[in-house]
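Single chain ahead, written as structure tokens, the form predicted on its own.
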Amino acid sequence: MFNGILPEIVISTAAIFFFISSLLDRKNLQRWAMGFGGVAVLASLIGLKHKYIFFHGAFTVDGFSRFFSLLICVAYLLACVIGGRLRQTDDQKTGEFYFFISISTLGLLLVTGATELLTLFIGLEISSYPLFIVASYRKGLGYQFESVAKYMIFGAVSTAFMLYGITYLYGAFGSTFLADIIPAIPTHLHDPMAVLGVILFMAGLLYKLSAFPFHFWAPDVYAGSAAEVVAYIAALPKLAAVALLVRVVSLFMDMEGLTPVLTILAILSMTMGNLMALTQTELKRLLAYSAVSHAGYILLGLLAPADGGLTASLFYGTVYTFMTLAAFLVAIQVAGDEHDIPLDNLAGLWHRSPVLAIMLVITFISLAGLPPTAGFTGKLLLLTAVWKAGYFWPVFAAVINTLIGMFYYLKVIKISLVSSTDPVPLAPPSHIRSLALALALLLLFLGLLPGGVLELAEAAIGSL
């Protein structure tokens, strides 16, 4: 029965370690950190094809559940290599730094396996409250405390309008178990309780997907936290908030009225994401707005549950975590100690580390969803998907989005490879680089050879 939660087990024991070496204040612990991530990608490997129950049904590991928490766990370990030496972070802090990691990648693996609304909101709770706490850990500056402000009251926000429809929900169905949910949806499609029980759940998911409405956290976040912070940020959370939506939300799609918000929201997310980041000059705030269309794009597979729409966001959600962390591998290491990164720090990369700007370019034409990149046949998939659903203004729309992507990304290609400047050496860590290689490669190999990915995705969505 163990073999089935055994990633929870070593991301506890992960917890439990770095909260003593914090006591103990020691440092240098990423390579520790390094371990217990790959154990834990381990850990998650032998237990993929378990199948248990836990406390009367509030927590399954099936094959959903393990899919998420592979992937969570391989973003953990990425995020710790590519985290490094903490440079932006408190010394002083690195032993709680990965405590509280620890704690609320605990939480995510929680939220993925949840088969009851209030478990489900527990864990997403254990794994946002850490994160308030690490948001702040910048060295220097000082604003980070306004912006981990905005991030507890967005939050605290989101939080409410959740358990406002966790009880709607309970007040329709008389359960908070999925178990019980299910059978009976059919006889509360047009029960206004039930309809608007689910749009106020949703709020809680669309901030952790940094989706809009609730969107207005993320550009000050991403840019008051050190980057090693953001990159963990950017990455995890995003994969539960995909895992909840694909178990709960598309049980209720054919829900009177739902689809057009659904609709509505995937289209002013690509575009005011997109439209924001047309205009930024700094990298990590870039990457925000970016994030913010990117969950427009996750948000239309939710549109064609029957056509393949469920798998396309899966994978497109995979696809977008090791974007995202190899976007942030560069920031990293153009960034300074303890200032922004203005995308002018990216000038002359070509000269300065050919192996990063060969990973940058490879990743922004993946984030633009250009051929051949993991980016653009994730993007096939879903709007195939959906146009064949008989949506055809959300895919018109993000064709649009598309295009207006491309100005921004392509730009920021541009100025890593044409710019000219005196080029400063930049010599990352040899393991730093044989990284970014294997990223881009895994970026392009995904864009070729996607089989392998929607298979496990397609199998995770028929253990459902």
Second form
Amino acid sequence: MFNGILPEIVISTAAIFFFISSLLDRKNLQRWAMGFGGVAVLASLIGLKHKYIFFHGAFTVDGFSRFFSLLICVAYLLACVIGGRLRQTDDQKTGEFYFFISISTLGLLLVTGATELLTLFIGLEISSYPLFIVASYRKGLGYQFESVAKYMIFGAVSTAFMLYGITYLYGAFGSTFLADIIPAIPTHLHDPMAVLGVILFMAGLLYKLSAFPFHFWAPDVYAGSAAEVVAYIAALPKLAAVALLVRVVSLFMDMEGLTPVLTILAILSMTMGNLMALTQTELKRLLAYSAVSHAGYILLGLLAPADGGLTASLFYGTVYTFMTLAAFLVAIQVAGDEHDIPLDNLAGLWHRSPVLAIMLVITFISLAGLPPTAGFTGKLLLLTAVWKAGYFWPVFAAVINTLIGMFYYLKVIKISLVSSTDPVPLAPPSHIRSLALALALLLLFLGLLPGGVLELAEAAIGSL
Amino acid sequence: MSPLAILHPSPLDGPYLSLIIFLPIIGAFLLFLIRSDEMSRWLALIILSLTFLVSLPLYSAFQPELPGFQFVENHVWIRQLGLSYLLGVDGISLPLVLLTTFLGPSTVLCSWRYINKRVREFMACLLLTQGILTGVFVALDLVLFYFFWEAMLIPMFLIIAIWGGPRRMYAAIKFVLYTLGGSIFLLLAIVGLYIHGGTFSYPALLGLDLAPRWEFWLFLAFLVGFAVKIPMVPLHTWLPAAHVEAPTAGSVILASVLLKMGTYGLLRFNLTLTPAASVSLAPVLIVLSVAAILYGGLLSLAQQDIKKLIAYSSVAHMGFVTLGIGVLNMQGFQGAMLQMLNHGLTTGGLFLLVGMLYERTHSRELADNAGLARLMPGFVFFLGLFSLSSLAFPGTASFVGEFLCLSGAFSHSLRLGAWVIPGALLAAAYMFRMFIKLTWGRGGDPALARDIGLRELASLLPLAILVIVFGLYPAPLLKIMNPALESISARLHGQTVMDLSAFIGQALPPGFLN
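Mind sharing the form predicted together with its partner chain? What's above is the form predicted on its own.
What follows is the whole complex; the chain from before opens it.
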């Protein structure tokens, strides 16, 4: 029984440990965080094959949730490693920082396994509240409070939508357990209440995914909070959102009116994100708008649940998490003491740290979706699946967006390659350099030989 | 089954084509183990020479009379998408592969002194482009083809952006964005074919029976993708910028091999996968080709910068290639193929010469480089040879190709021939103008103008020899390519011309055409 929730146990232990450490005012907690992260990854590997049902079917441990808890644990570990010494965060709050992100991770783990709508809602809230707090942990300044306010208000509004949607779904189906809802779906395909319920329910997910029109928090939070915190916010909640979209929303895709809504949201998200990103001169803001456009790509896959679209979304979400972490690895390294990380901070990166420059170039090529990187393979999977399901115009929009995206991704690559006038030497610690190299190789590997990961993703989808 | 779809395993032991692709790519990574600049130059030279030697048995073991593809390698790559690692050569791709490997050592030699910062990285980029370009010509899985096609952007972007001239960033970004703008349509076409055929494998897709409407749109999507690369007027404006800013080796690769990716794609994919649309839309190709020949020629005539002059002459020459493809007869195809190879040798040679001149006088202006006959007789000998070949003087390589293209145009229609003939005259005008301005006149600093050295001779001589050999005796080339071209021709034979107004009408709002 406990085999199934080993990662949850490890992360809870970590949370308790960091809570006590925060009271004792201990330093050097990063090692502990990395240690817990490593153990959590191992624990999720052990539990990979188990299938258990908890709380009368409200929480299920199956291949799907284990796949995501493995990814979330890996991302947790990576976020702890690239955070380094938390230079941008408040020195006094190191213990609290790790405590809150551990709690948030626990919430995400709960979300991936939730098969009951209220459990799912609670999981999402557990993962959100700690982030509202850590988003304000920034040394000096005061801007971060504005961004936290935005983050919280948008979060509250979108979860209110979501809760409202859940009540509609309960009204339509008479239950909040997926096990009861699934068999009843065919009779509710034209039920306006159920459709409205799903659309409202999606609001909370779109917020987590920072998809249009719930993306307005992203640029401000990305820019306002400490880079170490944003690395976490940008990567992990997205994974849970993908898991939920695939697990819950894909069930309802046969419903009348849902596909057009999703199509329009996906296209708008891709296009708006890309267009807004074009003029950005601040790295984190640029990444925020790029996140909006990538959320659109992830949504596309849901249009084709029968043609491999779910596997494609899952793969793309996975790849996107690694690309984001890789981009923030560099962002954290080049961050100065000022409020923003202007793109000019990347100037001459090639001279200052060749490893970081190579990784940054590969990451941005992958974000742009060019071969031979994982971003391209993910996009190809999405496009073939969506077109196969008969949607040409979303595919066309996605392809045009690839071109628009290229303008600003190329801008970042360009800045990191040109020499700067006074190159400030950059000496990332050796474990950061090896991680950078590993992430670059991973993005190439997932681009060239994605077969193994795709099989895992297919198995995860199969176990739904 | 189409004769094009037959696959023959390699008569030689081992994965031969993979070796030619991956030898330079692995070499590129090996370079990073080396610290010294001099050593990395030598290592790059050795690897590219070795690659050329390794590619030679392809020629000797190739059996032109066999239909379909030879030296085939086929492995499952990504099962979920039905992708395979499918390589093979036929009479169309083999000469291009050999051209690529043949030019490799010359590109290293011409960068020997020209590149003196970040030498190791430059050589790595050269090796990468070489491997990737070979991959483009031998890939028979459409996604694999696209992989190589796009992957080529990265090292080429770096070559222009890091080692280029003063406006290198502008040129490099323009190059990438133009190519990407075209290749998103290529990607759409590839995915579109997959939606209908359920596979990405080129030989399997040949058996596909597409609806005319689909053929029409797929042809156009492929055409846009390839037209940017060729480049066809009006999508050519990236080329002069890229050529002028790129270092010599970059220009040579661009002109000699990279542009051929586009015309290769037209021959390989447009004509065989969408034959009915090709027959119907060939006039579009012809009109654009004539425009390229005349417009490119006129622009070339007006240039003061030697590199720009040659860049615009490339637009005109590639116009002859697309013309040969567009007339859809055997002479045209043969002419197009020969012109692709000869343009590779001739223009490659001219760019090598311009690079040498620039190393000496640090100027590419015609006016700054006058009176070379007196100062650098050896240089002028090669300049004369490549210029003559460029204007298709009888006895040089380009003559045969251009003649066949022209005779293809004439046998298509007399009027078309009349349109193209001024293009051939223009070629003579701009090439002689350049040659005369550089050779005679007063000027030039004798101290700067040393004659070409041994290393430079080594980079030029192989090209010069081939220019003369192919000019006098093109038979071996024709023997290799004829069967493949005939099977393309046979595929086009009997295709009926589609009613285009129907498709265009569907795409436009009702009443638009009235």
